[in-house]
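Encoded as structure tokens, the following chain is the form predicted alone, with no partner shown.
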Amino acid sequence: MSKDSVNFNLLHQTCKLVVLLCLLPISVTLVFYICSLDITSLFDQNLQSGYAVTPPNYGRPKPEAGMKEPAIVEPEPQIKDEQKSMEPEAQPPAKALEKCPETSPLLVGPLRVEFNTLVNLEQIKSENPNLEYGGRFRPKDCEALQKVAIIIPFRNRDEHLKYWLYYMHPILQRQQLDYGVYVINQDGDQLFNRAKLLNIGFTESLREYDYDCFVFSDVDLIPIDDRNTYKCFSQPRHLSGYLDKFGFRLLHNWLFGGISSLSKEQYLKINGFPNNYWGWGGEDDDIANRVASKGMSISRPSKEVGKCRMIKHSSDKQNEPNPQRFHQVTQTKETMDKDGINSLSYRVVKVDKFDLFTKITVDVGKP
């Protein structure tokens, strides 16, 4: 062996020895560092950070054939608890309103009612901001004692209706009523049938709301004292017994035309109103006969409170006096059980909802 070969082998062995000597302290240091780590603490920190860590399967026995792997239950991320804490707390139910008093404290008594100044619907709307669509109103500070449907038989009386809305909405609101105004408009040019329109108003208003009182009012009559309350009483109520047209005198005790109120029970007890009075007159006397035949009487406010004004107007076309009315009134007891709300037939042509009232146009048929 040459001298150069010996020298190379010696150098190679020396380098290997140096490398091993260098690796030894590094290995020792790495071993001590690994031993100093707290693996359990590291695992807990991972859980607290909101992430689930599945521990390794060190020595866990494998399930036998047919057995399911035991499920690992992972903790709920904390973010869900934070979301729950951010949800709004349940609010307590709104406190129920107290009943309105029997006599409204808002009433002012005698009123000045005039028909010589024109009014328009926009003006009336601006002066009654608390009205709901369709001519509905209910008090905000108390629960009304009655739910009242105001039924107006109607045809070609637009100017009269404006005056009615102008005066009556403020009065009815001061009376603290839960009310709605329904204008029942007779379609076509047949003879006018007031009582049938009132029956239709009763039926159609109940389709919208659970009314328990019904005020039937001609469009040309306005009370001049807001203490004349448009509500129902223990007996059918005549609200327009003292008209300026007759010098504020009551013509007779069984007068029941113009404005009257009946509860739902009273109305059904008399089978509603007759449907076969075509033209002017007679139907109010028939209704008074129905009331008497069922053992009820007609009540009224005092003369001081019950005064009303009528808008002057000429006779309506197709509403001429009914020549059969005198005979028909004598037959009330024989006809009332079969002619009334139980025999009512009509067709709704159109329903219009306005800010101040609901207008229902109907086909009432022919005589």
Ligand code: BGN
Contents of the next structure:
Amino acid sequence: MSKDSVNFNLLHQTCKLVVLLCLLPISVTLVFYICSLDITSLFDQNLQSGYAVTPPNYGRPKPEAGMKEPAIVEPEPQIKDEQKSMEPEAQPPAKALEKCPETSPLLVGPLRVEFNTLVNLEQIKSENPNLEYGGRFRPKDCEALQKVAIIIPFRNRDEHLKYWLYYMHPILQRQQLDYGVYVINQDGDQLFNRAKLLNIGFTESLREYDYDCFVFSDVDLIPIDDRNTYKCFSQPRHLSGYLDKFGFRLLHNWLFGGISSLSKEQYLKINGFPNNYWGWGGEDDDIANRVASKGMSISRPSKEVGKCRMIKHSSDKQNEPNPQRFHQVTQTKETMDKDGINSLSYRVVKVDKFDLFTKITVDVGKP
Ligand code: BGN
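Same protein, different form: I have the form predicted alone, so give me the form predicted in complex with the ligand.
Let's see the whole complex now, leading with the same chain.
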């Protein structure tokens, strides 16, 4: 054997040894890695929550400037469809469901809300496949902690309503509420009467379902954090204390306009809302007076969570500032026991059930 061939053989043997030595730790690592994977539980986790595959949007990168889509609301995670098809046909009876957790695990926190691109109802419908007719929803996997009627006083604000539905339905579903959306539309062209429409919403929604919580919301207000939960608390709640319109500052501690929530009990304790504030302003101050006079206080989310955006618009026709409001708000204590839910009278003109909401058109009379 030549010296060259001896050298070559030695080199060959050395290379083999080196390759073997490298492969050994790699295969050991691989074996350990495979053993540590709990494939079944990973699979289950994905089925339970789409967010297991879609991380929350804290710090989500902002889309390019000038982007058309009004962003925010998480796209329905793909996994949801799989979940649907893999579920057994027969739903377990509602009673068998466990209660939803106090804080929904589906919340994503801060949202981007903007109003510069039109949205359409068909798009909203297709993005919210789990809604039931009339704008109803309840979580599939757990029993909601509260049954919430969302009442929107309304007249001629269809474009605003579309934005409201576009942004709010996904948020409310992530909040795991058993909810229904009621748009209370004032018929005719008399002065607008917001508080009376809210009283009507309370009454009419209860005809449909045993709601225990009522969220009263203007149609042009959207929270920009889904941790601002549309539910009821131990005290009446003001959900829109920090508006962009006011530089996200709370104007004063007794502010109660925009979006508020009261449990059925709290609402009845104050005899509902006043029926005789015609035109803009003051009715919310009257409600705040009612709350205080019954020894309750106003709760709010933190400033971080409680910020809201308002859709810019010119002032409505037939909703001019009510000149009597300055006097009226000084009389709450005297008027509240006889003017409220116990004196409410109105006529339902029409009930329309749409996919995304229930619209109740009412004749509220005149001043
Ligand atoms: C207040 C209005 C509220 C309104 C807020 C915020 C009155 C009554 C004054 C005695 N109250 O001033 O109705 O929600 O501004 O816009 O005008």
